[in-house]
Structure formats: structure tokens, C-alpha cells
Amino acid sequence: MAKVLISGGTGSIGNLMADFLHRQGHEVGLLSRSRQSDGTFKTYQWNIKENYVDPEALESCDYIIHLAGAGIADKAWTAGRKKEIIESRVLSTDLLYNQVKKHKTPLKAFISASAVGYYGQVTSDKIFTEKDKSANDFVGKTCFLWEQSAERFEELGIRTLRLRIGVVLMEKGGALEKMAQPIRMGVGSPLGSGKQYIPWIHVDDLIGMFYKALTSEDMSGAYNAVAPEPASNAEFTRILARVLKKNLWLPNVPAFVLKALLGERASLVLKGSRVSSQKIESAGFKFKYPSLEPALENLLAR
């Protein structure tokens, strides 16, 4: 049994991660901005602005899974919001690094979330791999700085991993719920050209990847956390409508409408490229849901 500390553990993915690790027999602790306890997992307080982490959180800690970060699509990208998005990732990672260094915590691994946005918001024929450089747009720079702060754990001799996560498909919350709603109402349609790819992953596979990263001592560095069979926005929309047993009859939503509604954030839905899963598969990871339609059927039937 290992002690695993999860930042962002009270979020949707963090909750599922904690439950999974608990079922595997591990002791799980959660970092939260407020003291709380649900009776299953011990919650430790941390405060990024005050540079504080409850010292007890790191006692006998074997692994840290770092998921914390402000939602990138939740609010308009004002200058202040962009600063908050970056700092929520970088300063939180720096805080954990400084505390681990201060307390000389003998971590076996530090596993940080990142995102496929590392490669930028672009639609192209290129299939991005972990060897590709980060992009210069806002999302690319954010992911680069996020990963750069995580890489500091390597200076302490700690095995360090960064999972570049795609669009996570889950039963409640997240992108799938937002995409399914208009289709259920009979007004769904592809966005923009529909040619942009959606590098997606089923939440069960994502949790499995984190566990693979935690338990495989030969794994380190960056790995793309995406399914091996990407889909364009138009294809995704068609398959989702078929699973929901709904018809699509409206034309594509024009790009200018989305730009008017979302501003700069429109790039998150109007652009997207294919991202390779080959590296994680070569490390021995087996997908439960490599194809989109079975993944959607599983989630929407729950």
C-alpha cells in the first residue's frame, strides 16, 4: 500500500481518481483550500497565495498526483483570467516542489497533469508526438510553463511524469455533457468547418494511465493521454447523435458566431489536430476504449 496525495482531488476527475486508488488498496489524501473530510479520504489544507501546505500531507507520502488548475474554458480570457490560469498551475507546482524539498520528502514519483494544448490550438494534417515543441499561443505557453515547473522535481532525483491530457469524456460534467445537450434538444450540429480534430479520452482510460504512470518505475517524461482513434468535430457530432438516437439537420455553426460568443476561447472548439498515443501504448498501456462509439455508448448508458 502506498500513500498518494492528490491536488485537485475534490474535482470531478480527482474524485474518481481517489476512489480508484482507494479500491486498489492505497491510502489517499486530498489537498484542498479548506479543511474538510468526507470520512473516506483525509483532506489537507493548502493555500497557494500564502505559500502553505499542511506538513502532515507530506508525511510518509509516496506519490503526488497534481491535477490542480483553474478551468481554462470556464471564463472569458481577460488579462486577469489568463494570469490566474497560468499561476494556478505554475505556482501550485512550485509550492509542492518547495515543500517536498524543504521536508526532504522521499517521493517515488511526481505525476502532473498537462494538456494536449501544449502543441497549440491549430488544425493541421500533422500528428503531434511528445517530441514536438510547445506552441507560442496562450494555451501552448501555459502548458509549457506548467510542465517546466513540474520538471523541477527531477532536480530532486524524483521520477517525474507529465500527462498531456486531451478532451476527457465522462458521464457528468466536462465537454461531453455540453456537446450532448444541444443534440438531445434536436439542435446539434458540427462547429465551424467541422474538420478540426478532437483528441479525446474516456475518463476510465485516463485514470488507468495515471495508475500506469504511478506503478511503472521505468516511465518518466511526457506522455500524450489521448485515445488512439481521434475524430473530427463533424465525425464526433455524427457519432454522438447516433448514440443518442437523434437526427442532425442544422448546418454547421459558423465560426464567426462562436467567436462572437466565446471571444479568444473559440479556438478551443474551432481548432484541433491529431495527437499520437503511440508512446503510452509502447509503455504497455492497453486502452479499454480506443474507439469513440463504444466509449460514448458506455458513458451515456451509465
Ligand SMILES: NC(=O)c1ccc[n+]([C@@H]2O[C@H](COP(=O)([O-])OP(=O)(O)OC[C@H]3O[C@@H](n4cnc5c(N)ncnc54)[C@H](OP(=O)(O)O)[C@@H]3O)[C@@H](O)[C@H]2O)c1
Contents of the next structure:
Amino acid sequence: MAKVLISGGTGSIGNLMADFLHRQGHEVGLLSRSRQSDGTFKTYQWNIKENYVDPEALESCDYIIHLAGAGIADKAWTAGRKKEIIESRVLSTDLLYNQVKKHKTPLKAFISASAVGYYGQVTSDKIFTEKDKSANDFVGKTCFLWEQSAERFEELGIRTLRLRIGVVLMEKGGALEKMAQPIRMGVGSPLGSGKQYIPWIHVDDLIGMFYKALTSEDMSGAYNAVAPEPASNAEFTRILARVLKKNLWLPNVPAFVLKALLGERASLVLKGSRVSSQKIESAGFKFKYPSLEPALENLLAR
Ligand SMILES: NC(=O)c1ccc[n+]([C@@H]2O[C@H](COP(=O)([O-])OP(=O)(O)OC[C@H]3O[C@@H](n4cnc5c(N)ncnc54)[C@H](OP(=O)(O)O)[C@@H]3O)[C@@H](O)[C@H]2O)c1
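Now that we've seen the form predicted on its own, could you pull up the form predicted together with this ligand?
Below, the chain from earlier opens the complete complex, with every other chain and molecule after it.
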């Protein structure tokens, strides 16, 4: 049994991760800005701006899974929100690094979330691999700074991983609910050109990847966390409608409408390239849901 501390463990991925690790027999602690706990897991408080982490959180801690961060798509990208998105990831990682260093916590691994946005909001035929550089746009820069901060754990001799996560498909919350809603109401359609790729991943596979990262001592560095078979926005919409047994009849939502509604954030849904899952597969990871249709059937039938 190991003690695993999950920052942002109260979030949609963190909740499921905590339950999974608990079922595997591990002791799970959550690191949260609020002290509230649902009683299942011990919740430790931290305050990033005040450089505070409950010292008990790191006591006998074997692994940190770092998921905390202000939602990228949740609010308009004002200058203040952009700062919060970056600082909630970078300063939180720095804080964990400083605490681990100060207390000489003998961590076995530090596993940080990152995002495929590392490669930029672009639609192209290129298949991005972990060897590609980060992009110069807002999300690319955010992921670069986030990962750069995580990499500092290597200086402490701690095995460090960065999982560049794609669009996580889960039953509740996240992108799938938002995509399914208009289709269920009979008004769904692809977005923009529909040609942009959606590098998706089923949440069970994502949790499996984090667990693989935690338990494989030979794994370190960056790994893309996406399914091997991506889909364009048009294909995704068509398959989702089929699984929901609904018809699509409307034309694509024009890009200008989404830009008017979402501002700069529209790039998150209007752009997208393919991302390779080769590296994690070569490390021995086996996907439960490599293809989209069975992944959607599983989630929407739950
Ligand atoms: N979901 C996806 O499709 C997806 C895709 C790519 C990457 N990711 C990354 O994976 C991580 C987890 O995603 P998720 O979907 O589970 O996110 P989520 O549901 O929004 O949860 C993130 C957690 O981070 C904490 N948090 C929020 N704002 C914060 C702030 N300003 N400062 C510090 N902590 C803050 C919150 O915990 P407390 O309120 O308890 O402090 C929250 O529960 C995120 O970093 C996200 O960027 C997710």
C-alpha cells in the first residue's frame, strides 16, 4: 500500500482517480483549497498564494498526482483569467516542489497533468509526438511553463512524469455532456469546418495511464494521454448522434458564431490536430477503449 496525494483531487478526474486508487488498496489524500471533505478521503488544505501546504499532507507520502488548475475552458480568457490559469498550475507545482525539497520527502514519483494543448491550437495533418516543441499560443505556453515547473522534481532525483491529456470523455462533466446536449435536443451539428481533430481519451483509460505511470519504475518524462484512433469533429458528432440514436440535419455551426460566443476560447473547439499514442503503448499500456464508438456506448449507457 502506498500513500498517494492528489492535488485537485476534488475535480472531475481527481474524484474518479481517488476512488480507483482506493479500490487498489492505496491510502489516498486530497489536496484542496477548501477544508471540506466528503468524509471518504482525508483532505488537506493548501493555499498557493500564501505558500502554505498542510505539513501532514506530505508525511509518509509516496506519490503526488498533480491535477490542480483553474478550468481552461470555464471562463472568458481575460488577462486576469489567463494569469489565474497559468499561476494555478505553475505556482502550485513550485509550491509542491519547495515543500518536498524542504521536508526531504522521499517521493517515489511526481506525476503531473499537462494537456495536448502543449502542441498548440492548430488543424493540420501532422501527428504530434512527445518530441515536438510546445506552441507559442496561450495554451501551449501555459503547458510549457507547467511542465517546466514539474521537471524540477527531477533535480531532486524524483521520477517525474507529465501526461499530456486530450479531451477526457466521462459520464458526468467535461466535454461529452456539452457535445451530447444539443444532439439530444435534436439541434446538434459539427463545429466550424468539422475537419479539426478531437484527440479524445476515455476516462477509464486516462486513470489506467496514471496508474501505469505510478507503478512503472522505468517510465519518466512526457507521454501523450490520448486514444490511438482520433476523430475529426464531424466524425465525432456523427458517431455521437448514432450512439444517441438521433439525426443530424442542421448545417455546421459557423466559426464566426463560436468566435462571437466564446472569443479566443473558440480555438479550443475550432482547431485540433492528431496526437500520437505510440509512446505510451510502447511502454506497455493497453487501451480498453481505442475506438470512439465503443467508448461512447460505454459512457452513455452507464
Ligand atoms: N478534463 C479534461 O478534458 C482535461 C483535458 C486536458 C487536461 N486536463 C487537466 O487535468 C487536470 C484535472 O482536470 P479536471 O477536468 O478534473 O479539472 P476540474 O474538474 O476543473 O478540477 C480541477 C481541480 O483543481 C482545483 N482548482 C481549481 N481552480 C484552482 C485554482 N485557481 N488554484 C488551484 N487549484 C484550483 C480544484 O480543486 P479545489 O477546489 O479542491 O482546490 C478543482 O477540483 C486539470 O489541470 C486540467 O487542465 C483536463
